[in-house]
Every structure is written in structure tokens, then in C-alpha cells.
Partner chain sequence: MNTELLGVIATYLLTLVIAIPLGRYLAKVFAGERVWTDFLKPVEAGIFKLAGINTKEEMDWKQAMKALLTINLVWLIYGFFVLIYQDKLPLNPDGNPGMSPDLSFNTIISFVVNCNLQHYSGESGVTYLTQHFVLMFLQFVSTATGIAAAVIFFKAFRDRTTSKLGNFWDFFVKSITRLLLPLSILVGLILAFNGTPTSYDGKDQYISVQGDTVNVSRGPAAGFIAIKHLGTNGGGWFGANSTHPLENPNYLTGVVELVSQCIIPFALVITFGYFIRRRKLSWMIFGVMTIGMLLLLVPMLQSELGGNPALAKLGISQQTGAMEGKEVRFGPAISAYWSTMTTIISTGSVNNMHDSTMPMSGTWQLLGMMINSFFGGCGVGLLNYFIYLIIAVFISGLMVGRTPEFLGHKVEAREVKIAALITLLSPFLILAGTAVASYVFTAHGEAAWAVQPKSWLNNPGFHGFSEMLYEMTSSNANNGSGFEGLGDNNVFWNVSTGIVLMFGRFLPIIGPIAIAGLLGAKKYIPESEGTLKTDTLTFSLMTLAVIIVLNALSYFPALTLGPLAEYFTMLK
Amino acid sequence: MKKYILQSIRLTAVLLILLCVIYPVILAAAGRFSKGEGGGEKVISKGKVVGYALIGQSFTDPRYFWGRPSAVGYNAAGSAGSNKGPSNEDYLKQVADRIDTLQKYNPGLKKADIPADMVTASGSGLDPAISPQGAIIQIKRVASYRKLDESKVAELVAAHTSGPLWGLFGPSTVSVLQLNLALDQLSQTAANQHQ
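Put the chain from that sequence into structure form on its own, the form predicted in complex with the partner chain.
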């Protein structure tokens, strides 16, 4: 028994060095060569960091495309889903309110055209994407608030829609942050042309 205790302690010490020092340091060294140099890929606009490529952020201004509801208000120092059960009455009322808000800001929007992702909270609370349909239903609003051509905005949405992996696997998505940055650029170009 005493033999096992000593062996256990010594083996633990050796493995701590192998698994908790050498292993992560190898990955950290390799990670320096990834896009974000191991610290997460940042999105830079006009010389300033305005976000992380993978992390969704809150958009509430009607001039921007909105992302999904978030249980943590897109606070990236934490992360969580709503954990609401499917039959919870309070939850169902919350979803009904979200539908009303969408219809208020997007006049003429039919309920049957609202995709589920626009009125349900994501798992992480930091979902960077919406479905293509979720973007399409907002085109009219965004174009009218920005006085842009609807077709131009629709083109932008199409250009920022990523298809399934290798065209074969998984869903299509739209990155809300990238789309909105491109949208700001489009408004800027339009304003310059008017001058």
C-alpha cells in the first residue's frame, strides 16, 4: 500500500509537467501562427478594434441588422443560454413579445415569415450568426432607415451569406457583425457619392 502511495505521488508530479506545462505550451506556441495569434481573431474597423470575429454583439438600433436574443445581453465575460423549458408560460409570453417587437419595427412582416432563430435565445448568448431568412426579413427596415436602395442591401446580405461547409454539410449562416460593418461602408460610399 505504502508503495502505491509513493508511486502515485511521483507519477502525478511527472504527469503534471508533461500535461500541464509541455502540452499547453506547445499549443500556445503553435497558436501564435493562427489568425488571432492565439488570443482570438479581432475585427478592426477604421483602425479600432470593434469586436471579435467569432463573438456576437448586441445590435438594437433599427439602422443595423439585429442578431438573436441573448440570455446574457451579449456580455462576453460570461456566457449562458436561457435554459427555459419549451412549455414554460413566462417564456412563451417572452417569445410573443419578441414577435410583436419585430413586427413593430418591420411593418408588413408576416408571422409565418419570422424564423425561429430571431425570437429564441442562443445557447451561448453570444451567437454571432443569424439564418439567411432572419436577415432577409430585416432588409426593408434597414434600407428605409438608411435611405438605401433595397436591392443594394439585399445584395449585401447575399454576399455575406455563408453556405454549408464545402457546399454539403450543415446550415447556411449570416455573420451579423460582418454584415453590419459592410452596411456602414455602403452608407458611407452612398453619402460620398451624393456630395
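Just so we're on the same page, rigid core means the largest C-alpha set that superposes within 1.5 Å between forms. Values in this document were obtained by computation on a predicted structure and should not be read as measured data. Positions refer to the first chain, counted from 1. Compared with the form predicted on its own:
Core-superposed comparison between these two forms: the C-alpha position of Ala158 differs by less than 2 Å. Core-aligned CA deviation for Val50 between these two forms: less than 2 Å. Once you line up the core between these two forms, the Cα of Val25 ends up 2 Å or more from where it was.
Can you now output the form predicted on its own? The one shown was the form predicted in complex with the partner chain.
FYI, this one's just the chain on its own, none of its partners or other molecules.
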């Protein structure tokens, strides 16, 4: 028995050093070589940090493109999904409310044209991007509220659509924050031209 206890203590000590010291140091060092040096890739506009490239934000103003809903209010400290399944009545009501809101602010939008990512929260609750279809269904509304030509807004969406990683992995996406920053710039340019 004594033999097993000593082996267990030694194994515990080795694992503590390995997993609580060495592994975190390796991860921290690797983070220093990543974009943002381990502190997150900051998005800067006009000299100010306006967000992070991999953390979504809540946009509810109809003049902006809206992102994917978040079950945690885009709180990076509490990243999580809702854990509600497709048979949960509260969840179904939430999805129906999101569909109603989209249709209210995007007149003429058919329920069948709404992509799932615009009405369902992700597992992390922090998605910074939406599908190209999620952006396309909002073009008319955004152009109308900003008094911009729809074709210019559509060009902006196309310019901010990223394809799958290496052309193989994952879907095409549109970064909502980057698109909205470019949209502000387009609106400013259009306003300057009218003066």
C-alpha cells in the first residue's frame, strides 16, 4: 500500500509541474508570437480600440449590419451557448422573436430567406462574423437608413467577405465589425461629396 501511495504522490507532483507550470508557460510564449501578442487582435479605428477581431459585438442600430445573436451578450468572460435544444419552448420563442425583428426592420424579407446564423446563437456566444447571406439580407435596410446606393453597400459586403480557410476549411464569412467600420467610412465619404 505504501508503495502505491508514494507512486501516486510522485505522479501527482510530476503532473502538477507539467500541467500547472510548463504547459501554461509554453502557451503564454506561443501567444506572444500570435497576432495581438496573446492579448487579442485589436481593431483600431481613428486611433482608438473599437473591438477585437475574434469577439463579436452587439449592433442594434438599423443603420448598421447586425451580427449573430449571443446567448451571453458578447461577454468574453462568460463565453457560452444557451444549451437550449430545438424542442425547448423558450428557445423557439426566442428564435421566432428574432425572425419577427428581422422582418420588421427588413420589409419584404421572407422567412425562408433568413439564414440560421441570424436567429440562433453560437456555442461561444462571441461570433464576430456572419454568413454572406446574413449580410446580403440586410443591404437594403442599411442602404435605406444611410441614404446610400444599394449597389455601393453590396460592393462593400462583397469586399469584406472572406472565403474558407485555404479555400477548403469552413464557410465564407463577413466580419461584422470590419464591415460596419467600412460602412461608416463610406457614409462619411458620401456626406463629404454632397457638401
